[in-house]
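Okay, so here's just one chain, in structure tokens, the form predicted alone.
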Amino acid sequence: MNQSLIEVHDLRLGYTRKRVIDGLSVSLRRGEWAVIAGRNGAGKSTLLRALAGVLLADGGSILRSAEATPEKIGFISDRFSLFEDWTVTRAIGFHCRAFGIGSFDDGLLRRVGIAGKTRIHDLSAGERAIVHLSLALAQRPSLLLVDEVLHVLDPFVRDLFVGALIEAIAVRQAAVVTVNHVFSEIERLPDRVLVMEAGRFAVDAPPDELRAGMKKVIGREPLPQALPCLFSRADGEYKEYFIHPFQEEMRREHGLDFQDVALGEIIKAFIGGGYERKRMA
């Protein structure tokens, strides 16, 4: 479970004059589900492409274990643009030849009624996602990288997609890394949440640790200055204050109603706090 598949050290990567990833370090381990979140342009998709070997770093290093060779890394882009003019059957054949795959499991395709003669560009976004996932799973990957896909899927396809990721973790101890903005469907699934800010990870922690470390106060009056407010937002005449880092003695000291916060709200607070710091810089 704790064996590292990929070690990233001081990664730096940009486009033309813009530095997107700047000094990022992270380790990805077998059998874990890691979720990456962050504001638009934070570098999430760029990082996944670098991990997949699609982009080359400007500096730093990405060290892959013997289990994380290119043919054992499945990458599902949010663009769904692979094999646009091909039929599903032709795409499967090409993928299997390219990766040396002897047999292809079309079970997910049959579940959503995707015929082999259908052209990729005629498929819905959900159907394309299932095709791409099936291709990636055929590689029997040790690492699955999924970029902002889940939020565009209907509930039935999303359940199939998530179920296949869970099976990959359970059966093969694969590591799964997803980029997400919507957390309601996977609130209890991630082992680890990482929030990107300014090309690095500002947060890297298990969900339970994040829930324990952040609470919310709702009220009309300003907060005591001693409380660390990460982010606040107005809701009518009331205001929501997100307290981080939270400590239990704050309940006794301030006598406020510190409420638990769902994972999605925690991520929004971290991202919102990042925007506020950017405005004040």
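Rigid core here is just the name for the largest C-alpha set that superposes within 1.5 Å across the two forms. Numbering follows the first chain given and starts at 1. Note that the structure is predicted; figures quoted are calculated from it, not measured. What changes on going to the form predicted together with its partner chain:
- Relative to the superposed rigid core, residue 244 undergoes a CA displacement of at least 2 Å between these two forms.
- Residue 64 is not among the residues whose C-alpha shifts by 2 Å or more between these two forms once the rigid core is aligned; its shift stays under 2 Å.
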Given for the second form:
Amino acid sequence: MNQSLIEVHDLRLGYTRKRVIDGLSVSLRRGEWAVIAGRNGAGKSTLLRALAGVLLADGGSILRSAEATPEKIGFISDRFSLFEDWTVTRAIGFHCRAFGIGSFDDGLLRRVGIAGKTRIHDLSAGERAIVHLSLALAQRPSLLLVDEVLHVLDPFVRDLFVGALIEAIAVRQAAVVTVNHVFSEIERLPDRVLVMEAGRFAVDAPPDELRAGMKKVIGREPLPQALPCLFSRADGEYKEYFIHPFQEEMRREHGLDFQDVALGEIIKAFIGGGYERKRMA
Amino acid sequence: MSGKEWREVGRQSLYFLLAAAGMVLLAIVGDRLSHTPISGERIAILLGLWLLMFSMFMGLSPFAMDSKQKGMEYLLTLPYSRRRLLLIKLLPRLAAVILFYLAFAAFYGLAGNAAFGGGFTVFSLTCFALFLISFSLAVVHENFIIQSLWAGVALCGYLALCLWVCVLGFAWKFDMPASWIEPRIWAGLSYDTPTLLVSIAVFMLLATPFIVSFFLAFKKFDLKPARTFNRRQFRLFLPQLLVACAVAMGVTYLVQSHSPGWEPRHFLLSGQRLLKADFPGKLTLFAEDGRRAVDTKSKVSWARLLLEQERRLFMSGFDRHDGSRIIGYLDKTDLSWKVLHRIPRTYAVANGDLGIRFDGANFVYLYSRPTEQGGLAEGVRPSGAFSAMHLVWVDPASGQSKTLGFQTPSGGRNNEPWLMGSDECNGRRYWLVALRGPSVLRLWADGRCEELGLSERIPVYAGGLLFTFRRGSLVVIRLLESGIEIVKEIPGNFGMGNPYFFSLGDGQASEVYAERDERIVRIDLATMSIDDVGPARGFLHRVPPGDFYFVEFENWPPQSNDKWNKLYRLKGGRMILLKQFDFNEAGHGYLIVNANGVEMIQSPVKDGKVAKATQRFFAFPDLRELRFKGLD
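Having seen the form predicted alone, please provide the structure of the form predicted together with its partner chain.
Below is the whole assembly, all chains and molecules, this chain first.
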């Protein structure tokens, strides 16, 4: 369960002069679902591409374990890169040959109703996501990298998609790394949340820990100096304060209404959505 | 993955093939509509250009289709190393270029083997270099047009560098400044075997940095902007290019400076003697009882034996000391050497060494220069246009020369005029000049220039008559003091042998021999009657002052397994067999006949390879073989 699949050390990567990832380190383990969040341009997709081997590091290292060979890394890009003129059948055949796959399970395709003779460029974004997922799952991946695709899926397909990811984790102990902006649908699913900021992870924690450690206080009065405030936001005459790290004794000491914060809201605060940061996390 | 590439290359090749077929069809239709015969050479040129385009396209295309189909990212997630990916891309494309090149070479050999003017080696090397250079620039930019521009610029630079190294090689080989090497030598990269091998080595060595830097840089290829990759590749490319350049120059120097630029030349002399001419400036006079060496203490490359008189052997050559052409003589008795006449390097002598001729009294040649005053500045090459030509005659006894300037009536198209006859009319000398076209001019010693008419091929002047060629007939013309008189038009497809074998002073001949419709015929110059002599399975040789010989080949046209040639003398309408010359081994062989005897040259063919040529010498009158001690 805790075997490290990939160890990233001091990763540096950029396009021309702009450095997108700057000294990032992380370790990904088998059987965990890690969600990467961050503002647009924070380097989430760049990191996924680096893990998939599409982008190569300018510095630092990405050490893959013997189980994370290129054949065992499935990558679903938000670009849905595949040869557009090909039919689904041809793409599957090619993929199986290239990755040495013996048998291909087309269950997902059938459930969504994707015909084999359909050309890739005729598929909708959601259908492409399912085709890519089917291809990636056929590799029996130990690491499944899913860029920001969940938001393009309709509720039915999204359930299928997420279900397949959960199955991959449960049955094959695959590590799943997804990039997400919308958390309402997967609030309870990830084992780990990683928030990218300035080319590295500002947050790397389990969601429960995040939720437990952060509470919200809303009021007109200024917050007592003793309370550790991480973010604040003004909403008319009321102010909203994010207390971090929260401890239960604070309720008794200050008599304030410490409210729970949704994961999406926490991440929104971290990526700067109208919040003023009081100190570094 | 490789199956995908082979299919893709196959489909693209098919499109190109169809385009080529359409292009050829258009050319044929164009020829048909303009009622001109279908030109194999033109089609060969079209297909050659097409092949260059194909090479460039194949080189630039490896990732074009993947990129167009938005598959680049997917491609890089495949479980292949970058280099394996590149090899998978390279091999089918290289195979396609080789296949099309071989097909083109076969067509070229069959249909248009003069299309590139001897530059097929350059074309072949360029074709493959363009492919490799284009391949190395396959990811230089996403836009195909910009990629093509880069490939074009890189090819120009590459060819300029190759030319520079090869020209240096020629300079080392011929031991003279590189600035004297004519740019035309570029088309002569197969000048000799060492040059050919060096040229191939230079082309390969200088193409190596392109492809090696690409392979090395591609190890870190990813989806970052192209300029990141380009910078990395350039950083790898530049030092490799410098090393390749140094190695190419080193190899060229080692090979070219140690291989002779000119093979020794042999001239059969009267009295059953032989003159061997070596570089630099060495002459050896062989007799069967011994030899005498002469060092002229010059850097002359000998070209031709112009004239043999009792005491003097007049020769022409190229003096590598100052780039001039010389006419000089060797005194056979005291073995002294003297330069009689020097032609400055900046003068473009028509037909080079072959253009210096003896008209019975003087050596004569034609040259052009663009201005009347003082020739060209140092380092400036003559234009080669003979719209204004100069005729020089040199007295063999005194070396004194006289120059006449002529403004030719036909303008600048008159390249390489051929001095083909000389005679006198009422005590006034004239010279006949065939221009490419070919039209015939008569240049009078008083400076007049008279246009006499046209001929399909270079005409022949013999027995005071001018033999010009029309399609399907031979026209015999008598030259009057002013104008011409047509003596007879003889139907048939005529050939009169190599015009270069005819001497200028042939006024006394009573008969000439020609080929007509694959038969040898005799033309009686007094009666203009035609007599059939025999089958023309070989070459006619004209030996001044007026003898004709015929060399028959075992197979006609000559084959590489020929075992003999037969030599006939043609006289009085009869073919008199003089001797059968048996080659030592089957191979390419031929005879050169001159007034003193026969030189037999053989190049045996073993296992499909042509061995080094050897010479044997046979002297008239009995064609006894001469053996000279110390002659290689």
